[in-house]
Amino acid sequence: MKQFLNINDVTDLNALLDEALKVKANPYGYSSLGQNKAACLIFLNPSLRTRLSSQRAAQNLGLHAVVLDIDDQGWKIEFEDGTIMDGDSSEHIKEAAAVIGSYFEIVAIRAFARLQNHDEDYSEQIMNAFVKYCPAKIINMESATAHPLQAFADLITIFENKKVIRPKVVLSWAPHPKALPQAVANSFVRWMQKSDAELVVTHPEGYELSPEVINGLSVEYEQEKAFENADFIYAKNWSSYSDYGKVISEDASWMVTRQKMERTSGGRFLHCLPVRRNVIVEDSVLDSDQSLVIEQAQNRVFAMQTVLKLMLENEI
């Protein structure tokens, strides 16, 4: 397999949080595996975690690692098919890609959501267009729709405090001022859906994701009643599906809150980063032992180093 994309790129879930687990217990044991390898970290928006993580990734498996931004280092790319190049687009994918391919055994890819056009961010144009015209390996550093490398480190945050089973897992909407992708929900969602978990999602009407993210899962519109006896709490915004990239409240009374987390079972707290204090989450939570933001993305690296790993060794 030459891509890690989203959830139908792992064939055994458990096989990899496993792998994952051997990693982080041994970070440095496979240094040689990228030997006289590297791979291309395309940037077409902001990031601290996913770059230096991956960056971190890189080195800890000796693979040399070459950071691009695209605005501000490469020429700005066209997408389009059959579209006549006299505007500010100076390259087209195809060659880019191509290019970008030859150099590198690995190429990871960082393009978030315009949330101007529904069709447009879920066809996911710009992460198919370097699988399609890319020689490399193919990573999602978090796309339009699909956030895996960090929905892979909360996984591997939750398998490793969980103290039941089968935890409680709540992915609770959280006011932001703007409107932010669906990327990380989406996520997240798929795969605690794949894994040993009881997910419940709350949010307030309108909020719902995509029916084919959902794909049955009930919805708890109040979200005190979803805390109940939950092991952990997701915050995450998303803006609107159905009214595609809208705000449509920023009702301050879903930040998750001291006296909300009191109705867990010893609820331990998680975000993907960067939070807003006291919009998303109360500074007595996040300041607390109940929060887990700090380890969550520390993961990043071992998830990131995994699929690099298993990707060298030509298994994914």
Second form
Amino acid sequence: MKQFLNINDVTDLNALLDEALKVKANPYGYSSLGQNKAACLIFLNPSLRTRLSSQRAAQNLGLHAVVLDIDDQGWKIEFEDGTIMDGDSSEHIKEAAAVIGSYFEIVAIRAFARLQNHDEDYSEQIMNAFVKYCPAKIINMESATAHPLQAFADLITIFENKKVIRPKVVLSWAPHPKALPQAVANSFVRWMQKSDAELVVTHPEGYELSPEVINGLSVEYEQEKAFENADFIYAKNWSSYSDYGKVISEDASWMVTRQKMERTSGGRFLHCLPVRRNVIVEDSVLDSDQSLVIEQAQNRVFAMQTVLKLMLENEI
Amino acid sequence: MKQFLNINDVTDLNALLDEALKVKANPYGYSSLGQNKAACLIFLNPSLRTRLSSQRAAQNLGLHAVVLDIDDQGWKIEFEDGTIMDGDSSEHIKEAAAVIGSYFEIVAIRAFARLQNHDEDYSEQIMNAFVKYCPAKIINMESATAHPLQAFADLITIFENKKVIRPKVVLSWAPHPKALPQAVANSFVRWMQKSDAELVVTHPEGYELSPEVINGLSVEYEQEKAFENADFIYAKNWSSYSDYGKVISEDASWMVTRQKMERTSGGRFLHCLPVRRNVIVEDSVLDSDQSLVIEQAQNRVFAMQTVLKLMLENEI
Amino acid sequence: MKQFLNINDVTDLNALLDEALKVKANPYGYSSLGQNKAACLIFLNPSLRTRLSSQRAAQNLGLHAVVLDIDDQGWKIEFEDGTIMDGDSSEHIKEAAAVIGSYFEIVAIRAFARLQNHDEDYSEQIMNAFVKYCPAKIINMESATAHPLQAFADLITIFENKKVIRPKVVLSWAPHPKALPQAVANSFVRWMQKSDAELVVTHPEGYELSPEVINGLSVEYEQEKAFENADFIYAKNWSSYSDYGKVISEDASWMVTRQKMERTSGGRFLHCLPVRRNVIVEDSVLDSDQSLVIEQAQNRVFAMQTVLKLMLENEI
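I would like to compare: after the form predicted on its own, may I see the structure of the form predicted in complex with a further copy of the same chain?
Now the complete complex, all chains and molecules, led by this one.
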């Protein structure tokens, strides 16, 4: 595996899932793979799960991981070509990415959407600059438009808990007081579309995801109808794509409740965390056996470990 | 050892001390214990000694340690049950602690007293929430009311330097410009009461420690009288317990001086560091052979290493 | 090697260079040297290359490296003797350095010039305090007046790319919008003066370096004349030494251009990075094959690794 930016880098989703299950069954079975190699984990945004699960995943492979927090400890980076750099930016991404890539075999980056401007976010400037200028293998730890490690962990969790071959999986928008990126929803939709699942997306009008992501899937605007006979309910907030980055509704009636869960077919509850209790979902759902959110978070270790393993095996 | 929150988790203090001396005599003798395991060191407050000594202690055991600074890199955490989380907090401790515990075998936490409210601090909200919701083994790296790793290092240092079986050990309040927690004093008193020492506590009126900590020990309000024939003088500032968290006196006459040390029986000087020179204690004491503060700080490595070793051996 | 503060700590520059080439040829050949030892990397200032290359260098030797960011996570440190510490500083360097030195075999420090006061910077207060009070071996990761790890990496890069035994090496001042320290220029001049090179220094009047550094070398004030037949052009900005810490000129005509590079003898371009494009040097130079800046940055790993190796071999 040369890079892991989004699902386009996955040639065979079932093979990837098999690999993850193998890794999870034997997490320390590949602990010499990382010998004499190192990864740099670059965070331009806060992180709890990604930061910790990535370090544990690297350790399980004997791979040294170095964390770099760019906001706190780094420089303002210039991305434009030809600029006269006499302002705030003291380094160009060309040098920064090339140098980091000369120190590490693998470079993983977290850089959220700023939600100011559609084109800026959907051009994936930072991720693509690393791909272009950094000779290391690149991993997306959540970019402006995608969070493939989360979708990979979601896939593992659904596989481990499904009771039918082709479960009904519902992605439901849920209310949130702040504007959030579309990255998690985008990746979940794209991964589910390629996996053995009947995907249903439900949200209030105005929260349609990017047409390229939805790819012709029809949206169910009635949440309770969407929940009927569902095997998995994945709740997630995102801000508007068409009215880019805006919160156009905080409609509390879209919260996932125990009552709504009763419409499902013994459905399990998923969320990528952090989750706002009694805003996104009721305590009674999160604290019940239906919730899989902790297992889902734990699978982040094995998602990352699988990607790192495939990169290390591919004769870096 | 399942948890190390305070002295209640120590069943046999002499056995624990023996273990520490064994570890110190052979620090790299247990370096395969940590294999395929990892600890998360969570700092909600600044730290020099604890941060560095804990990482060294883990390394000596072959245990991978991951540092997480919550203020800088994390989220605001909700602790109350049933809250509608539509405010600042984006994650509940239930999820945060459970997820971290799914990544690490051991979780160590530093979370100082806020000194705003007695009940808030003495309820040990953060530490107890981790014990409740985090499946990992929990270590207290200084909580609102206790600093057992410091007391353990103090115990080692006193044992190594005592010249009589049952030394006279004086805990003396000393002045400080800012309000400080009672955690270090609390733990020192509780550990000394269970060890082979004649403990004397001296402080100005109004600085009485929690009755539960003092546990009937009578206080000597005359500092110079307390110092007479002492083998060890442990200086430390703390804020008022009864007038909770307040500095009710900065009385400079309570500074530890060379003159006062002359009343002791060749007494050695202890302090947990950082220490304000010529406020807590005179240069002439700190720079003399009587001072044990550096040895004491170094013993923090072996205190932590012993706790980690016992946890790792207990078939995590 | 007991300490690495500046070139005075290098007894034989050619032997050091040989060692570096040996390390670079076989970076994992000494990976048991660091066993059961650890280094503390202390950053009082931001860092990208130094932070990452030092961690990689340590890893290559099997040496555990612990990063400590003092600004973010530490205390205000007192440096004066005899102070009554009732102000902002809560710890004296005497204790801080002694304690850190009791935890680690090697301590590396980054502490930039503040450019407020010549005597403060050129007294190297922080570095010298660590040498005095810290029992560990001390490495300068860029101090107020010197950056020997950079000069060492420069030396390796020049050796690897020179086509004549004694190349003409030009250090050229270049414009920059902010006041920068003299550390990189100082060390480059001192290292080149001791190596097999014809060193020429060129800068506008008023930018003369410390007389002790220049050590009688005559300055060429015409940049284009300096470039004639040069084998290497090292561009770097620094603030005034005589009018201490001031930007007395931002003269854009001193930028390194392709046209100027044509005066050289197929000269290669060097810069320590980060570099402001089209201010210090034109894109067309940096993006050409003449540029060695990435190789130079990569050699920071081997410079640090060589210093660490020599310290570890010297029976710490």
